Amino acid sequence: MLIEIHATAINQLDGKIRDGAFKRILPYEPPLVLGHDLAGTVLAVGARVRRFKAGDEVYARPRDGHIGTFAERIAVDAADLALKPTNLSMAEAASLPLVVLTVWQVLVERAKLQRGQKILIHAGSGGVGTLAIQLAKHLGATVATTASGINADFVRGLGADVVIDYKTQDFSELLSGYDVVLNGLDAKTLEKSLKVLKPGGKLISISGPPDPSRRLRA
C-alpha cells in the first residue's frame, strides 16, 4: 500500500540504528531512510489488498527491513496498518505505534502480566514509561515506577501506585517482591532492578540489544 505521510515520530531506537547500536540484529545498510512511526492517508492499494482503500486514514509501525517513514510517502505492507482513530489527530496517532507494540509485547506477551502482581516500569514519564503505567493498571496490577519529583503528580495520574524518585531516593532499597521490571535505561539500573524481583520474577529491558555473555538471573 502506497501511504502519504503526514506525522511521524523520533524515537531512541531511530538513534541507535544511526549509530550502529543494533547493527547484529538490524543489518541496515547506509543510506537509508530512518522512521518506525507514521500517520497518513491511503494513496493506493495492491490488488489483492481488501481491508483498506484509497482516502483511508490509517497508522502503522513499518516491520523491520521496511522502515523509512521520515519521508513524503511509503510503501507499507497491508498487515502492518491499521485505521487511525477518529478521535485522534495525525500527530496523536503517529506517536503510538511503535511505544503501544512495544508495551504489549513487554507487558502481554512476555511478562504475561496478571491481577494483582506487581511491576517495576522505570522512566515511567517517558514514552513508554507512560503507556506501560496505563496497560499495567488496565491488567489489574499495582504499578511502582521511578520519575524526577516534578514529575511525580504527572505519573501518579496514569495511574502509578508508588513514585519513586530517582535523583533522590535508591529504589533498590525501597522495593522488595516484585514479579516484573522493565527496564529501558541502562545495564547499571538493569543489574540494580534484580534486587527487587521476587524469586522467579522476570526482569525485561528494552534499552539495548541482548549481549550473549551476560544471564542476569533473580
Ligand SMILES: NC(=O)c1ccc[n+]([C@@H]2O[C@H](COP(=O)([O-])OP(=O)(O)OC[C@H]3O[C@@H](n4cnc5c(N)ncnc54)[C@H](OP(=O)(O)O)[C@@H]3O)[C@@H](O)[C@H]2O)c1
Contents of the next structure:
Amino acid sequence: MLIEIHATAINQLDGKIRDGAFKRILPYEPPLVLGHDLAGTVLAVGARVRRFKAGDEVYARPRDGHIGTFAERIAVDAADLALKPTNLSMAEAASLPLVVLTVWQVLVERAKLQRGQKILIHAGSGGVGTLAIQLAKHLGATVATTASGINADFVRGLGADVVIDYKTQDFSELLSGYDVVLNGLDAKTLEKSLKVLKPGGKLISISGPPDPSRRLRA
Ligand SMILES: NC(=O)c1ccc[n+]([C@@H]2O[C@H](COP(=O)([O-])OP(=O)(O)OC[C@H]3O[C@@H](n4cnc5c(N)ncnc54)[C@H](OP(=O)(O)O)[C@@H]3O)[C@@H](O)[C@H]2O)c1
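Moving from the form predicted alone to the form predicted together with the named molecule:
Below is the whole assembly, all chains and molecules, this chain first.
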C-alpha cells in the first residue's frame, strides 16, 4: 500500500542503526532512509488488498528491511498496517507502533505476565517504560519502576505501585521476589536485576542486539 506520511517518531532504534549497533542482525546498506513509525493516509492499495482503501487513516511499524518513515511517502505491506484510532491525532498515533509492539512482545508474548504477578520495569518515565507500566497494570500485575525522583508522581499517575528513585536508591537492595524484570538500561543494571527475581523469574532485556555470551540465569 502507498501511504502519505503525516507524522513519524524518532526511536532509539533509529540512532542505534545509524551507529551500526545492529548491523549483524539488520544488515542495512547505507545510505538509507531511517524511521520505524508512521501515521498517515492511504494513497493507493494493491490489487489483493481488501481491508483498506484510499483515504483511510492508518498507522504502522513497517517490517524490518522495509523501514524509511522519515519521508513523505512509503510503500508498506498491508499486513503491517492498522486503522488509526479516531481518538488519536496523527502525531499521537505515530508515537505508538514500535514502542507498543515492543511492550506487547515483552509483557504478553515473552513474559506471559499474569494477574497478581510482580514486575519491575526499569526507566518507567521513558518511551518504553510509560507504556509498559500501563499495559502491566491493565494485565493486573503489581508494578515497581525506577525513575528520577522528579518523575515519581508522573509514573505513579500511570499506575506504578512502587517507585524507586535511581539517583538516590538502589533497587536491588529494596526489591525481591519479582516474577519479571524489563530492562532497557545497561549491562550493570541487567546483572543487578537478577537479585530481585524470584527463582524461575524472567529478566527480559531490550537494550541491544542479542548477544549469546550474555545469557544469564536467575
Ligand atoms: N522505544 C522503543 O520502541 C524501543 C524498542 C526496543 C528497544 N528499546 C530500548 O529500550 C531502552 C529504552 O528506550 P526508551 O525509548 O524508553 O528510552 P527513553 O524514552 O530515552 O527513556 C530513557 C529513560 O531512562 C531513564 N533512565 C536513565 N538512566 C536510568 C537509570 N539508571 N535507572 C532508571 N531509569 C533510568 C530516564 O528516566 P528519568 O528521565 O526519570 O531520569 C528516561 O526516562 C533503550 O535501550 C532502547 O534502545 C526501545
